[in-house]
Every structure is written in C-alpha cells, then in structure tokens.
Amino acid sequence: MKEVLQALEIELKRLASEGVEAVVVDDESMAVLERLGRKAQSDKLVSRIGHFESSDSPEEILPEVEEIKFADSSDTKSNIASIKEKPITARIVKNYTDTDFKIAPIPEPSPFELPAGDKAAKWNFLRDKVLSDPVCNAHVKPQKKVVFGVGNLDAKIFFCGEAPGADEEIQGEPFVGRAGQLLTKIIAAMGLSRSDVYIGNIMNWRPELPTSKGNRPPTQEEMAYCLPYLKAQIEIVNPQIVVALGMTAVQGLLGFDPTRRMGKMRGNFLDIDGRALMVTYHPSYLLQYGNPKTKRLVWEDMMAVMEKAQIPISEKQRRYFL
C-alpha cells in the first residue's frame, strides 16, 4: 500500500512541475485513499492531500487537482499496474466557492472612489478604508492583522502574490514568510531591494481554516471582494509591469479561466488594463519543486521583466542557474 501512496504522490509532483498549482480531490478517489492511508499507516499524506494542510511552510501545500482516479482493487500489484498503465487524470478547477469551505458568506464588494491629492494621500487613504473594512477584520482570526501591501509608490514593478499565510498575518505585511524570504532574494538578485518595488496580494486576509496550519485557495467571493482593494493600489502605484507570482493570482488579476495552464503562460507577457502583466511560478512553488531547471524559468521570467523595466543586465546575472 505505501507504494501505492508513493506511485500518487510521485504523479502529484509531476503535475506541479507542470504547472498545476490546485488540486481538490473527488469523494470517491477520497475514500480510497482514506481506505489506503489507514492500511499503509500514511494518515499524514492523506490528511495533506484532503485537508489542504502543510508541513513546516505555511506556503507550502501539496498542488490539489480536481479529478483523481485509480483502480479501486483490494490488490496492491493491481493498483500499482494501473496507475502504471494509465496517468493518474488531473482536471484544475479553481472556481471554489465561500461554501467549500464552510466560511462566512462574502458579500460584493461595495465601490468606493479614491480621493484626489498625491500618490501618498491616495495609499494612506487606502490602506486604513482595507484595515478598517467589516468584511476583511471579520475573517480575520484573533489576534491577527489585515494584510495590505508595501512598498515603493513609484515602483516600476508590482509584484502580485496569492494570499497572506500564517507569518503574514501575524506581522500584517505581504510577504514575510518563507516564501518571502526567497522573493526578497529574487529581487536582490535583480539588483534591486523591496524598497525598490511594490508588493501586494490579492487578498487581504488568510484564507480560514479549521486548524491554524496550513493554507488553502482563496474562494472566487473572497477574491472578488478584495479585487478592487487591489486594483486601487495598482492604480495609485502606476507600475510599468506587473508580476503575478502563481496562477492564484492570474485568475484573480484576469479573471477565473479554467483552461489556464501555468507551463504555457509562464514568461509571456500579457495585458492589464494597459500595463505589462508578466506571470511566473510563485516562491513557494520553487521552495517546494525548484530544480535548477524551473530556477532558470523564473530568472528568465524576472530578466524580461528586468529588460522592460530598462534595468540593466550584467553578463553575471544572464548566467544565474545556467
């Protein structure tokens, strides 16, 4: 049975390595890996996989697919023969919804203007209306903040994550985490500092839980209430060039489009609204999967960015993980 474990978790990471960043797990194949995981002892994976729960990083979640499907048979060999013969089917579908989750229902978001004056004015106003809001503080857990963004107001570059984690939440700051960590390593590898950028999410608050581990995807409601948030910040900094870190981000900056595939979008440059969107894989992502291959993906990713940003390139960085 621990083979039959290793053969899906083995199928798993494939698909993350191309690009498939979320995962939910049907009834049936649920309750035979339930099944599995009691006979093999592997509470653990099971629980990751069904419960969105991770270990030490509270970026770090197993990718989560749809659709999973093997041979239902009592017989190890049988089960191991037909995950060999046949892939393991994954489908994404991201459309979830404020009752997957069991969470408080998340109203529209309620329009609001931006007052006139300078860049500053404008994000101070902003940032007390998302610290304030009845919404953002009521899905907020004890003793944990409202995230907002920070950041250069001048930035050239606006780096867009997916949702606060558990370090985030506790410091009210995008970012701060492990996966943050890495990031502000990515920007200095650029040249730059995070005092040269702007970094923000799309949402504003940790995504619930039942438990205070782990992390899940935002709900399609949770991403459109905190959109406009987000969209303000985008407008008063006037970047050049957005960098949606994940595809959690590109469908919340674009909109939910379940043929989105990462492999293919990644390092391309798209449109929103008028400015430059560049999409690549999130930090997490590399701490969890990064070979030396997918490193150079998203450096390639970065040093386009770094072109169109006019920032120069020295021949030492066009050779970073070659």
Second form
Amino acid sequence: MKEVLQALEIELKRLASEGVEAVVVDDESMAVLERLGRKAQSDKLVSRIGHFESSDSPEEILPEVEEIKFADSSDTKSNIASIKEKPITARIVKNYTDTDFKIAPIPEPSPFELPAGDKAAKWNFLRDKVLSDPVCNAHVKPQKKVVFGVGNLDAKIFFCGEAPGADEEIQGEPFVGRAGQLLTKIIAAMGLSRSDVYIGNIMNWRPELPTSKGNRPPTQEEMAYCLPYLKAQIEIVNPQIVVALGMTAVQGLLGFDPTRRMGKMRGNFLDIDGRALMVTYHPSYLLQYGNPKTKRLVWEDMMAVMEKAQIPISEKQRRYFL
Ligand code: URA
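Next, report the structure of the form predicted together with uracil; the form predicted on its own has already been given.
To see the whole picture, the full complex is given below, headed by that same chain.
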C-alpha cells in the first residue's frame, strides 16, 4: 500500500507540474486514504494540488474536499491502485447540485449579436449585457460583483484567465488580487502596462463554494455559459495573440480534453479561431509552485508573445530568470 501512496504522490506532483490546478477526489477515495492512516498526508497532497488559498489550513479545506475526486471509477481501491500503471485523469470538478448547497442552475448560453458601431459601442453593449445577465447575477453573492474584462480595445495581446477570485468579485475587475499583481508585474516586465493589453476571464463570476474562503475551478457547464461573452470580447478587441493563463483557461477556450498537458502545450503558438494562442502557467501556479525554472518558462512564453507582437526585447530582458 505504501507504494500505491507513493505512486499517488508522484502522480499528483506530475499533474501539478503540468499546471493542473485541481483534481477531483470523491468521498470514497478520501475515506480509503483516511483509513490508511495517512489523513494528514492526503490532505496535504490534495491541498497542495488544489486551487485553494495558500493560507487555508487542511482543516479548512477538508469540508470542501467533496468537490475533488480521483477519476470516476466507483471501485476506489483499484482506482487508486491502478495509478501506478495508468495515470489518473484529472477532471474539472463535478457540478455542485442543490443538495450540496444553493446553486442556481446553469442554462445553455443564449445566442446574441453585437450591435453595429465601433469597438467602444460593441464593448459597452456587451459589458452592460454581461453585468445585467440574470444567470451571472444569480451566482454572485450579495455585495459581490459580476466581473467583465478590462483594458485596451486595440490591444495586440489578450490575457485570458480562469475566473474571478475573492478580490476580483469585490472590485469587479479581473486579476486584481495576488495573482493579478503578479500578472501586472509580468506585463510590466514585458515593457507594457495593464492599459496596453486586454485582460479577461473565461468566467464572469467567482465559482461558488459553501464557504467564503478558497476557490474552485469552474465546471464545464459554467465555462460554457460564459464562453460566448469571452469570445465576443476577443472578437471586439481583435488581438493578434491570446494568452491562456493556466489549464482551466485552456480547457474553457478550446473545449475540455483531459489529455491536454501544460508541459506539452506551452512554448509554441497554437490556434484559436484563426488567431495565435499562447498557453502558459497561471500566475497562481507561479505563486504556489514557482521556481526559477517555471518562472523562466513563463518568461520564454512571454518573449515569444513579444516577438510575435513586434515588441522589442532588450538583452537584459532576454536574461530574466536565467
Ligand atoms: N485568477 C484568474 O484566473 N482570474 C482572475 O481574475 C483572478 C485570479
């Protein structure tokens, strides 16, 4: 059994290094891990890979563990035991149901058209539409805000994140918390400011948890609802390059595929609707697991973006994180 747990740890570390920010662990799997007397270690593993505030202690995370489970086999033991031969597949978390806590149902997105007019007219229309969208608003707690993209409507570079967090839903602006401050520093290292680029998220609301602490990745249904709003922002801004920050953003933008790996996708331009797409690690990942190597990888991705956008790169910039 010790080997199984070691294999599990190795697999979780591998997934984390691939940029996977959450895995799903069902109650049964958690119970097996607990029975093994390794509760503390398993909590630590889950919290390490989970998408939770680093200040959250395992005890605070535990009540939320039901939203994390391994693969989808009901045979938990063989499921865990099979990790050695067949790596587990990280999935975006299951949907909460009304029985978990109050969550408004997510309908299919309704088609809409942008009005005629210039970029500002289209953007203002879209912003009003999103901020007044009843589905988005039904998922926002009292005093909190629906979050729409910000930035330069003529930006060459469009950064796309996952979902607002605690700070973003208070301020109603993407990437203003700790991860946002790091993104702002990355943008500054590129010789740009936030007003030179556009910053949006797949999600327009912070995915709810029963507690006010911690974040969870959005479900596929949640992302599918908000995606047309993100795509309309891309259409309006018409950037040369979209930068997807983290695997959740990638899964949202390109459609869910559990075989995708950050390590294989980052570093080269991909395509999204005929436009260049660069995939890189999420700033939250850098905050949690960042080492000089990952920082350099992100920086190489950003230099590739700068080259494509014809932004000059100094010799000093080329040496960052070496
Ligand atoms: N993480 C995101 O993906 N988006 C934000 O706006 C903030 C944190």
